[in-house]
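Read the single chain below, which is given as structure tokens and is the form predicted alone.
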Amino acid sequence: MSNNFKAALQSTLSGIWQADTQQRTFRQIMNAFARPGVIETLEGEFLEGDGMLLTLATLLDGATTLADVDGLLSEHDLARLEVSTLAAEQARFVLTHGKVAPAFMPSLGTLESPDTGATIILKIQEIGSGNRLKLTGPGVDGACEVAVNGLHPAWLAAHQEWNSAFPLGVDMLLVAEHQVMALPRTTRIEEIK
């Protein structure tokens, strides 16, 4: 094994898979929820892509279900997150590309239990340039605008149409390498043309 190799693989499991990672990668998370429109830099050394796979082992674990619709992790990482497999439209989080335009119908949740409907984790290719979204709502002051670059606009769309019953509705959270941006179910998203 390289000396190259070694360290790359003592990176990620020194950094992914750890605790005190987890926990501050966490309070990123709920933070980026809280605010929307904040971006959050995710803390650490990491490879390319580990974001992604950081953001997963943080809200993930042997109770929760996922559907990776496009294939994003490769079976060793699905192993590591001890995560049972669901199609989207069971699933209690969802992992897909942002560029693609959605093709399922996420869980809404119940009004009995709002809280059951989907997180969806989009890995889009940046944050802070590319198209610009003006966000209002809770947690934001008046309006803020933002930059995306990799977000299909039929998202926007799908967002609005999923939480338009609320309570009901999925919470969407956008990964671009190491940063993390959440858009609630009560965030409404205006592009700005």
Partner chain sequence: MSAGYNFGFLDEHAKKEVRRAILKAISIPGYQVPYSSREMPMGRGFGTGGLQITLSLIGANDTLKVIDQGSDDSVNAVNLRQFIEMTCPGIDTTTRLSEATLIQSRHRIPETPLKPEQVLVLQVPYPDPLVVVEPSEDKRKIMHGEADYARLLVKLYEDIVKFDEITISHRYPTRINDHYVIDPSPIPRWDVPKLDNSPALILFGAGREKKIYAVPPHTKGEPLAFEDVPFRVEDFRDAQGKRRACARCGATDTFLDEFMNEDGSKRYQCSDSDYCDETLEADMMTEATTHA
Second form
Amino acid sequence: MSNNFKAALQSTLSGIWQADTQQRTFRQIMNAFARPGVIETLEGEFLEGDGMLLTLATLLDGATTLADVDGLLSEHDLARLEVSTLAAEQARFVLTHGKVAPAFMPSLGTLESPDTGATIILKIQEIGSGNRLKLTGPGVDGACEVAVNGLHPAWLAAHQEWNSAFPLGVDMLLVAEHQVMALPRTTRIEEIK
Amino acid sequence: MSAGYNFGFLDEHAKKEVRRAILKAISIPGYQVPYSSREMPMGRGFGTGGLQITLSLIGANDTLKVIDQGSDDSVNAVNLRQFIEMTCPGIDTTTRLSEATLIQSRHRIPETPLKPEQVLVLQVPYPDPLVVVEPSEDKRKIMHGEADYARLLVKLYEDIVKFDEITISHRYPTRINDHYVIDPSPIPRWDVPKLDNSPALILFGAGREKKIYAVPPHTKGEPLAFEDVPFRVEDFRDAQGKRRACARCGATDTFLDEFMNEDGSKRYQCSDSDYCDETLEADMMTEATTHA
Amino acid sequence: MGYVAIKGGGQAIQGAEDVLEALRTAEGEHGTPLTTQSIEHQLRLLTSRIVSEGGLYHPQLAALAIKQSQGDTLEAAFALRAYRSTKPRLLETCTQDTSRMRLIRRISSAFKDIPGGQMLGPTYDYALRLMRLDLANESPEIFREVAREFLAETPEPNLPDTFPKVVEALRAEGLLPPVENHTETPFDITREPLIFPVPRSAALATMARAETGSILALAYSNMRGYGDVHPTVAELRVGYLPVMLPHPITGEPVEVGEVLMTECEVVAMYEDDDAKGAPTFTLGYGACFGHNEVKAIAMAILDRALQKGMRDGPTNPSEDPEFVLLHIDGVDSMGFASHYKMPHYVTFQSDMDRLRTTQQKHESVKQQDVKQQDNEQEVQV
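Having looked at the form predicted alone, could you now put up the form predicted together with the partner chain?
After this comes the whole thing, all chains and molecules, with the earlier chain placed first.
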């Protein structure tokens, strides 16, 4: 068996490309968006990649667009995701590292079609410890606290600025190893000093 | 030619599109996210929007409940449930609300409060509450974006002037998170307060009009009203002012269906058949214990 | 009277299926089941409607859909459309060139003669609509004889061929504007919802799947005076279009099969060109799967009307993209009309509650008025 063929076979069998794994993962991501501050631990057979690749495989396909700002994906993975790439200013999904401050202006959507505002997927170090944040807004019962490690403070400022004119805005999904947590545009974030 | 359908009938790309729309719907509470809406093998208007959401969410770990008019046994509920059972091998279905992880419903929100881990999917025939005052979708999208509901409020006010009462019976316009006003689907006014600060996520699917929208958990949902003419749910009191009870289980705190007897008299019964069954069973248990 | 019986719904649905089957086989023991081949060929115009309204070129499945829906065109197109939505998309075709159609019929009402000649072909246009009683009891022998003779008498060179397009001649003369080269990807109505304003490609795709009667009605409104297209049919052609797909390895287009289709181009009166140059005629385009001339003509007229509406704003319903495109789909409209048959008793309960409350208020106001009148009369006395 050639190595190429083996790799192809493995990627077909690998859990993250399976419909049932993606279905379960989507339910976890959906719950994260419905309940900002709730940390979901993704399950799946991680024969390759991690929570990030599983998240992308769950959300993306050829009908949407992605900007891989920090080159976090290999050519091979990009091809398997079947997604078209665009600049961070236009893409519907933006993948970037959370440890550096944003150096782009994502699409915030329009008043008529705010759903065209970007979904920003941020790779960070850890969710559950680190800088403490207080969250309020839809999906949060009163207020909740969550800690994140490896998120540049400029992202919190950007979340506030980009989402200052609802319904325009961006929605963020933090991914750390196998954990995900969402900060949709309606969430108000306060740093607990 | 009939065999070989994908799990959940839709192909995986179609499901991904619905899933992406759901995430935006949750992130922008009350905003109607457009999506392509595939043809389903039942009529537009029979719940194809709700069905596409359910099929995009459901997996082998789910237990599904399907109701129509509050009943699990209504022909349309049976039809949808059978279709989902056929195309999603391995899932469980139930009539018990407490056992369900996913609930697809037409025209009712169950009487028992939902649990946080449950997801309610409502079928929607008309997603846009502004259609009564503005026929062009183009213009309605701008009005929604600006949260400009002045003309809708004028329409409600005209009602009050004419009838001294808001005459909207169901599909009561409800403001979500202080911005978008939604058509909460043809649920009775009785169910509208359940949208406010709901413990569970509520998703709305309009298949024919190709829209998905959401009321996330713990989100403000406020029926449009005026200070001097408040929002009112259906009144189930008799001529003497006494609250009518379900003729079957005796409940006095549920939405009632009205039946005409042969002799022209009327009887009332819970619209939520599962709630009715559970109340009846609980009563029988109590009786059995008392007699023992 | 008892409460609503639990478990009745499932039985009722099964019962409905059983009686539908009973009616389908009502001819009894001497009946012959229709074969899908018979439907495809003997009811070929019906099959044509279903492939076009169903949006899937599969005449055999269309014939099956007609059979199982007992001839209901809306139901049959619906079944085909639903089948389509379960199939993944593996490849996309490049732009197809309809001048390569092998024609069985082409006419132009704009010219007495056209390059390549008029070809009447299979049409009922000039048939006398008299009942053909000989078909009522047609014997299989005569039926087969007709088929045999037609093929025997048709020499090889008369088999369908390609012809140049009439509008190309008009274009060469400068009577029509030159073809603009469109590079943008056509709007895909099966993957994107219509959000207005939509491009012309979205309108064309929607009309190509439209229900024949619905699109005809809207086009007819324009013809009668709610509009001013006044079209002339430059060319109407029916034939087999070779379908080209990119070769999976070389990328070169290769022919993979053919589809029967109807294409219509109408020319309408010229308009001022604000921007530049000499005025020209304007064009409306219609095309659909199968042999369905009325639909192609209606589509061409509406295309022309919608182009005007998109540019100048609609002045009548047939020029309004939202009005036309959201009301011509058979699957959508029939589904919604049917859904009113489902139980609506919860919302009706709500309706009754509102009406009773309003009636009570009305009654109490009336009584107050009466009382007031009585009081006033007493005062007068």
